[in-house]
Each structure stands twice: as C-alpha cells, then as structure tokens.
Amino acid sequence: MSEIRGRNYINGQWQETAETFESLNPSDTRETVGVFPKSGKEEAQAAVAAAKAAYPEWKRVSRVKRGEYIDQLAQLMKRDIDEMTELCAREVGKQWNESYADVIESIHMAQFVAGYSRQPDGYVVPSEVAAKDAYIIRKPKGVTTCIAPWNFPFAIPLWEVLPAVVEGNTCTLKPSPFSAACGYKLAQLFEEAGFPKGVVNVLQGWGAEVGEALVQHPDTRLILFTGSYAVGQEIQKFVATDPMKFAACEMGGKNQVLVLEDADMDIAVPAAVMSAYKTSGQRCVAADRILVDRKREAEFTEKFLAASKRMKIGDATRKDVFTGPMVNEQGREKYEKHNAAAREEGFEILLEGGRLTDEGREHGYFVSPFVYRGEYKPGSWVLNEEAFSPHVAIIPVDGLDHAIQVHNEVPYGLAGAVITEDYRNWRECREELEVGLLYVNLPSIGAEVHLPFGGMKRSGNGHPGAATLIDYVTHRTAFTVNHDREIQMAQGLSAEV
C-alpha cells in the first residue's frame, strides 16, 4: 500500500488543516501509514455545525430507508474486506486474522442496524380508559459525538456510529489518531454509500484538541465514547453539568479468567493465552488476572508458561504470527511501568518480559510476556490498575467463594471467563460476578454485535454499545389519544370543569 494523504470529512467535502500528523506502522516504524489533518476546535465547530443543519431532514427520513443507507455500507465493506484486513493490520498492528475478525465484526454490526430498521420502533401499550389508545414511540436525541478507540478501528467506530444514525441522529465520528488511516477508509465508505451531506462527518485529530470540543459544543446533544477509564471520568463529569447532554461511556477493564478445581486444563490454558495474549493485551476485555484453584495452579502455572514462551510475536501483517507489536511506545512505557511495579510489590517473576529488538523487530514496538504470581494483595496498585499489555498475575485462590470475593474486589467490571465442568459453579459466577460479559469455557474475548457489550463500576455507566446501543441514542416518547367525545381521565381523575 502507498502513503495515504487523508483528509476530513465535513458536511459531505473533503477538507485539509494546516497542521498534520502522521500514522506509523507499529511493526516498522520506518514505513509512514499515512498524513493526517490535525483538527482543532474551528473543524470541531464546523462538523457540529453540518450535523445540526442535516439533523432535521434526517430525522424525518423513513427508518427503512435509513437503513438501506447501511446495508449499503455493508456491501462495500464486503467488497474491501482484504483492503481494509491489511490496513488494519499495518496501522494499528493487530494480528491478521485479528484483523480480519475486525473487519467481519463491522460487517455484522452494519447487517444488524440495517435489518433493524425493519423492527418496530415503539410499542402499543394497554390504557386503563377503554376509549384511548397509549404508544411508546421513540425519537432521536439529535447531534451526535462518537470518539473511538485504535484496537477496534472499523468494529467499534460503527457500534456507534451506526445505531446513532438508523435512529436519526447525525453525527461525528473522531477515530483515535492511531487508526487514523483506518478512520479515514470509513469517512470514503460513508461517502460511497451516498449517506446525505452532514449526516456523518469524520475528524482526525487528538482528544484534548478537538475530541474535547466536540464533546463541550453547545449542540452536541448525545456522546458516544469507548476508551480509558480516565477520558470517560472526564467526559461524565463536564456531562454531569449540563442537563441538555447524555454520554454512554465504555472504559475498559481489569478482568479475570477463574479457573476453578474441576477445570480441563485442555480449555483451561488456551482460554487463557488468548485472554491475556491477544491483540498483544491490548483489548479491554483482556484479562490480566488469572485467579487459580490452589489444588490446580502448579499444574495450570507449568503449561501456561510453556505456551506463553512458544507464543509467536512477529509483524502484525504475517498471517503465522499469533501477535504483533504494541500500539506505540506509550503502550510500551506502560507495560514496563506495570513489570516494574510487580517486582516492587514483591511478586515471584515468572516470565521476565521485556523490548524484543531481533529477528526483524528492531524497528516495531514488540514486547514479550510477563508473568508473576503471588498472594492476592487488596493493596496492589498492580492488581488494579488497567495494564492493557502481555501483563499477567497468577493469583491462588481457595475454592468457588474466594475466588469470587477477589475477582469483585477489582474497581472495574468489564468481562471475565470462568472454566469449570459444574454447571453449579458457572450459575453462581453468573449471578454473582460483577462483570457485563461473562464466558463459561471460553477466553474473555468476544463480543457478537446482536449481544450488550458493557460494564459495571470502572468499566461503564451502565448503558452498553453495539446493538443495544440504540436504546441510548433515542428517547422514550409516550403518546396517547382519546378516541371518546368526552374527556375520560386514569386514575380516577375528574375531568369536570
């Protein structure tokens, strides 16, 4: 692939700033993905400004045909599904076939809003008076702000993006600047799809420059943001201010794969490696605890390090590798930092990671397992805290119980696996766990777009993405009629004047 020269997207015209930045490769740092515009608050201004003027007649377009606008969409990701794996693959240095799983993600998610707009949008509901009739209908909640994340960059842009618009909102989409390229791709297929000027616009740029005055534009109404714990805080309280807004914040997680007493290893340490290992760690539901059944952790901690040392971390573009690289060298730094503190709080070191520079990784950000082991410290700024890297506790628990009362002290709440053959033990886990995805026998990964994908305390404020989205970006509307000559009131209300 050539250098892309991307541009924004702003009330259906393709715009340039004068200051730019650019998108590296994070497996070779030496090859520039593309040139982006850095955006600030007049492009903020103006993009607000074509998705209030496209707002009302958006809004009065039929759902159905709305919805073809995105099945539309759907067929031209079909038609780039190759195109848009290895940009993918090369800008933000997920695995290929992780890649490929983005992309095949953001196909569903479009297949999902587009048949949806052929569902009922509202309910007829009984009144107690005979002669009227009582709807719930809803409406859209108007102009649209969706900040995006890198480790999904076609996926997660169009969880939000896409239930926002079939409703009839407009919208900006900010992708993070590490998937600027990848953004870019979207606003081109936004425009192929022949969606009306201003309904999406795409702006490059970095979050405290015009992230931040999307958010805070006066005529931003509705925000969509996944992304860290320490934004989204950010985000729900300047929200908090201002009664005109609301804001669906995912924020990542400190999760946890339980591996109980009667676990098969054989699901048991895949299910784990792929938790903590996939897409480098970099995912918010990946799991960086892993809670053990004393009576099982020698034997679990034996094989899991033997896969963790066989793992393959190669250039992201390889279809042979099982991970790349981290992001950037921010990710990195964070990595060492969370090592770091995990020998300064006295855990045993299993697995010294570190900076991979041979075999052809001197120029990418690659990094290799660490793992540790240790008692469960309440304390712990490393048992906390977020490390989104190949970071990984081993902690020995002592039966279902007390592996439940330490998963729970965490202060997030995303996902979690638990691995057992007792469906006793997963039932409790089910309703105990306070998570918003939980996995029986599976790794804590994936998310079908049709399901919620959301958490609890840390992790969200209770109003999950993808499909289920849509029941934030609209609002509940009761409407009822009187079909009698006279007035007829609930309750027993006199309607005597």
Given for the second form:
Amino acid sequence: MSEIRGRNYINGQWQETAETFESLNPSDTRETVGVFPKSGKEEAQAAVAAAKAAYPEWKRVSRVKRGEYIDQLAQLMKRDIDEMTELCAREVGKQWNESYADVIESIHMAQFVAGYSRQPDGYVVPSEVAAKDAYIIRKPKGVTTCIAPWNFPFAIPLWEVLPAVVEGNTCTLKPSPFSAACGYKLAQLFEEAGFPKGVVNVLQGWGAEVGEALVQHPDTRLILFTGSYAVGQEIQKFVATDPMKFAACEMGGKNQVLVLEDADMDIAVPAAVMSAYKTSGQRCVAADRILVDRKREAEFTEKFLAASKRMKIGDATRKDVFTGPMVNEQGREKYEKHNAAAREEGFEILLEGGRLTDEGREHGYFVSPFVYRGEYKPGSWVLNEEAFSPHVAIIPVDGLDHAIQVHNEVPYGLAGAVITEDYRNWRECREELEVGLLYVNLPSIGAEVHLPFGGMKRSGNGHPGAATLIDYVTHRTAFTVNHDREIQMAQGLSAEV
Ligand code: NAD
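Next up, the form predicted in complex with nicotinamide-adenine-dinucleotide, please; the one we just looked at was the form predicted on its own.
So here's everything in the complex, that chain up top.
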C-alpha cells in the first residue's frame, strides 16, 4: 500500500511542518503507513486561534443544523467502512474484526449525536412564583481540546469531538502519534462533511510537544482526554490550577473477571479469554486479573490455559487470527516488565509468554499470553498496575465476599465482569464492585455508545465518555422571566424598595 503523506488540518487549511514522524505497521514494521507533521507550540497556537475565531458563529448555528453536519459524517463513514477498517488494522494492529467494530462504533456515535441534536436541549422548570417562567439552558463551554489514545483510533476521537461540536463548542483533536493515519482520515472526513473552517481542527504529533501546548493554552476552556492514568493525572493537576478550565479524563484500568462458585464454565472461559486477550490486552477494559472461586480454580485454569495456547496471533489485517501484535516496542517492554515482576514477586508461572518471532512474525511486535497464579497479596505492584498486554493473573478467592474485597482493593475502577448463575450474586456485585462498567455473564469488554463509558478511582474523574459526555461539554444555566407587572421574589423575599 502506498505511504500516506498526512498534514495538519487548521482553520480549514491543510498544513505541513518542517519536522515529521513516521507511523509504522506494528504487524510488519518494514511498512511505513504514513509520514505526519510533528506539531508543537506554534501549531497548537494556530489551531486554538482558529477554534476561538470560529466559536462565536458556530455556537449560534442551530443545534439541528450542527447535527446535520454530523449526520453527513456518518454517511461518509458508511461509504468508507472497508477503507477505514483496513487502515485501522494496518496502523494500530487491531485484528480485522476488531478494527471493523471500531469503525461501526464510530458510525453509531455519529448517528446517536446527530439524532440527539433534535432532542430537548434544556428544561422548563416550575417556579415558586406563579408569574415567573424558569428554564435550565445548556451553553457550550467554548474552545475545546480533544486528546485521544491509539487503541480505538476512530471511535474515541469521535466520542470526544462529536458531543463537543453538537453543543456548539469548537475544537482541536490531537490523535495519538500511533494512530496518526486514522486521525488524518478523520480530518479528511470532517472537511468533506462540510464543517465550517475552524470548527474542528486536527493536529498531529506527540503529547509532550503538542498535546501539552493545547491543554495549557490560555484560551482552551475544555479538555476531553482519554488515555493513561499518568497523563490524565498531570492534566487534572494542571486544570486544578486554572479556574477557567475543565477536564474530563477517562484513564486506565486494572480490570477483573470474577468467576464465582456457581459459574457456567462455558461462559466463564470464553468471557475470560475475550476480556484478557482481545486487542492483545490493549483495551482500557481488558482484564489483567481473574478472581476464581477456589473450588473451581483447577477446572477453570485447565480450560483457560488450553484456550490461551490455542489462540491464533498474527498479522492484524488477516481475518483468521484472533489477535494482532502490540502497538509498539514500548508496549512490548511494558508486557515484559510486568512478566518479570510476577516472577520476582514469587507467583507461580502457568504459561510462559514472550516475543513471537517465527512464522513471519519477526518484523512485528508480537507476543504470546503470559499467565500466572497465586494467593492475593495486598500491596503487590504487579497485581495493581495496568499491564495493557496479554498478561493475566489467576487469583483464588473464597466466596463472594472475599472476591468483592479483593476486587475493590485495586486503585483503578473501570470495568468488571461477574460470571454466576445466581441473581443474588450479581446483584451484590452490582451494589458493591467499584467500577463504572459491570458485565454479567459477559466479558469485561463491549461498549455501546449510548451507555456511559467511564471509570471510578484512578480510571476516571466522573465524566464518562461517549454519549454521556454531552452533559459535560455544556454549562447548565438558569434563565428566569417575570410576566407580572410587579416584582415578586421567591422565599418570601420582600421586593419593597
Ligand atoms: P497515553 O496516555 O500515552 O496517550 C494518550 C494521548 O495523550 C495521546 O494522544 C498522547 O499523545 C497524549 N499525551 C501524552 N502525553 C501528553 C501530555 N503531557 N499532555 C497532553 N497529551 C498528552 O495513552 P495511550 O498509550 O495512547 O493509550 C493507552 C492508555 O489509554 C491505557 O492506559 C488505556 O487504559 C487508556 N485508555 C482509556 C480509555 C477509557 O475510556 N478509560 C479508553 C482507551 C484507552
């Protein structure tokens, strides 16, 4: 395939920078997917200025009309499903079917937001004073920065950009440098959909260079961030110093599947396999820990290990593999660091994972599953930090209460799954597990755009992504009108002057 020559999209213009970076195919790094601008402060300033200039007019465009641009975007994505799927698989190494699902999710997001543009945008509320009409009206927050990770290269940017623009904000999207070609494709679609200039800008580059400059720009009012806890935490710290800024941060996870004593193993095993290994464990909702009732541990482990060994790992563009490679060398090193820590902390290694360099995989970042077991150890580094790779702990637990206790000791709280046949068990989990997404008799993965997607504790600061972000991108304002010939106040406050 030919190499893409990507550009920044600022104020409706395509722009280059002196310095560039390459995005490689992680299944075969001999292939350069594209070359992209290495943006910095200067480009961030230009993009924020463009968004600021476009804001006064865009916020006065009818909400329904704004939704129509988004509907047009949905139509264009439908036209380009195959191209986008192929690009996602080539650039970020998500297996073909997972790449397809990412594109479909992007279309769903655009469809949802376009439809939402015709929904009520506020409320009429009663007043104590009969002659007073009171309303809650939502107003945009203003110039927005959207920062996205690489692992859902189409869906997550749209989870952020579309709620922002439908509500009248203008924005700059900064995709991950590991999904630059997918970000460039989105920029091309924003242009073709006809968004007025400056409403959506797309800047390529590295977080520390252009991401930080966008976040810290004094005219940036709203930051919609999805990525690691380390970066999200820094953004939250910065925003705390500036009362003009708001940030919604969706971050990492240390997710768990609970296999209870009464679990149906025909559900437990495939649910655990999907939770642990889809996208080679590089999902924020991937499960690194499987808590298995001790009475079922032997049976579960035997079946889980057999499935782990059977899994087909190969070039992500192939339809017949289960999963592709790690996205980059840093991802592979993180996996190895976690594996080494499991050994050092004295866990029993059940399946030795490592780099895969045979059968044409020598040019990609392929790794095989690593599985270990052991009693729960509070304070263990490896049991508490996100591995973001096919690295899985099996931890025996004694009954539901113990499972819940061990589950809630992790500092993250994104997604969880419970496998049980008893409604009392799943109800207790629903009440007690500290997660933003809970699945019963399902894997810990599987978002739908109209549900909140967000975590607790280190995983999120309380503003879930996708459709529910629509709420966060606006200020709720009170608007009150008196229809009487004299002033009457609430709470019996005298209006005599
Ligand atoms: P990352 O945090 O390294 O990067 C995310 C984005 O932030 C990228 O665009 C990056 O360039 C940018 N960035 C990096 N440093 C920055 C800085 N100083 N200022 C501003 N922007 C900066 O994450 P990643 O490797 O792209 O993605 C993996 C992580 O994202 C995992 O931790 C995963 O769990 C998490 N994630 C969370 C969700 C969620 O919804 N909770 C979804 C997907 C991924």
